[in-house]
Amino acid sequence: MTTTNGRKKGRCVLITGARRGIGRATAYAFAEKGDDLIVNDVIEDEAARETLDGIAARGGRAHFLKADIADLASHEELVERAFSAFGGLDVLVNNAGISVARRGDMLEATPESFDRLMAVNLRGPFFLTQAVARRWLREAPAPARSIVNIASANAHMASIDRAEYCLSKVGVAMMTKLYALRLAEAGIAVFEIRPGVIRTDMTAVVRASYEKRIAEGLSPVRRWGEPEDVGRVVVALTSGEFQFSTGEVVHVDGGLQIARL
């Protein structure tokens, strides 16, 4: 971290889907380190304003960029504005994602639901990452450039009541490996985080069910995961301290993925 005109200059971080939930908590964790945040979301509302105010309160600067990452035509402008907001970009966090509109029998899943999940959870992040990576490769190398993809425990654990969501997150897992391979020579690290049961708006619709299952030992750590649990790991992975690591998966799930007998 350097100092410019009396202000410590940290990294510049673009987080998609950052107006609430895991995205907001991650933005706050970066802000506490003095980093500057580009907050992207498809909606600009009071929740977005709360996120921006929270970043400022924690010592970071913030710039909101309204855009739907599923709209590939918006990526060029989104990337240009992200790089221009604070004079560059150091970290991309692909956090934006949606769940199924209605949980139910996978035999009743619709093409419309499948296509929407893939557009937001996989197609959008893949091509946004492509656009950011191309920009980085045109510029001079810089230390600690990195990408973090927020996947899910459903990248390896099947839930037949939201099959299309699971498939989209499997794609994110492979996307992480592919970009890690492609960008390693340029010194750009790519990581994947697989959250487990996290207390967000996405899980609110099944909160009672999860409360019961957690109490019964769904995960060895018997509590809800919090968005802050994920945010702290994102900041750690992008710190530049893991210089000989890329393509790694970090589970933030209370031990949910551990096979038990």
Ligand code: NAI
Second form
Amino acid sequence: MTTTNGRKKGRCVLITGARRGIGRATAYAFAEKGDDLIVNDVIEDEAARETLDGIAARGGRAHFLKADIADLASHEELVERAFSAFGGLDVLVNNAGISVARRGDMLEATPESFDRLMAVNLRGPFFLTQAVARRWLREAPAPARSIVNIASANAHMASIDRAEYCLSKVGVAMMTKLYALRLAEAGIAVFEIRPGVIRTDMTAVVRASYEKRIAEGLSPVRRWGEPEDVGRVVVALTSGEFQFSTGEVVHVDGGLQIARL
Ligand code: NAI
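The block above covers the form predicted on its own; next, return the form predicted together with this ligand.
And the full complex, kicking off with our chain again.
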């Protein structure tokens, strides 16, 4: 299908937490395919502007929607505006996430930190997905609708200095399976990506220690993961090429999770 300007009509993709990091790189990867982007983030700043410009430079159209994913009351408007921005929605990427405010002994973890991590990383994405799925099921079926959840290697690997993060991400893993089951009949695929150690602002606080551990062989592929490594996989998973797959997990971690002896 082509638009009036002759450009192949792309899909419309909503990415949460996309003003920087993995979300931004994923937005760029979609834009390079000619897709249109709904960039959500809780912060609207210079970085968000840069992301919108970057999408435009790659040939995509972009629309910014400021919302806190943890605030369920904001979802209805967010979903409404996401669907109306470019005339429908094809892909949801649940990317927004936070780490613990301070890494430390899990025996010192606070209920406040636990609740915040759960609210942003699990409760918010669960209900946003529910809102998008309800809307899709009300509409006529369309091909290649899909959802990608950005979990973490910590959905499987335990880190006792950020217990509540691990718990939130293992919840995302189950959430992927649950929605994959529920939405399979509607032809909506749901995938999970488990990134390893990715070079973003989130990991900036531990850059030096990971630098050393990576050099020592933390992951068999001895380099930092880049946000683009994740973005490319999200685009591939939602391309429609994996038509008999759903609920799958893809590790983007340089082999980090291969058990070794
Ligand atoms: P980042 O901190 O660079 O970017 C996250 C973005 O999400 C920020 O722009 C932030 O403002 C936004 N955000 C935070 N809370 C939000 C909320 N309540 N509502 C809307 N937006 C919100 O982090 P990064 O590294 O790009 O992480 C993206 C996702 O990847 C997260 O879910 C994270 O847990 C996951 N991940 C990251 C890894 C890494 O090594 N960087 C490894 C494994 C998973």
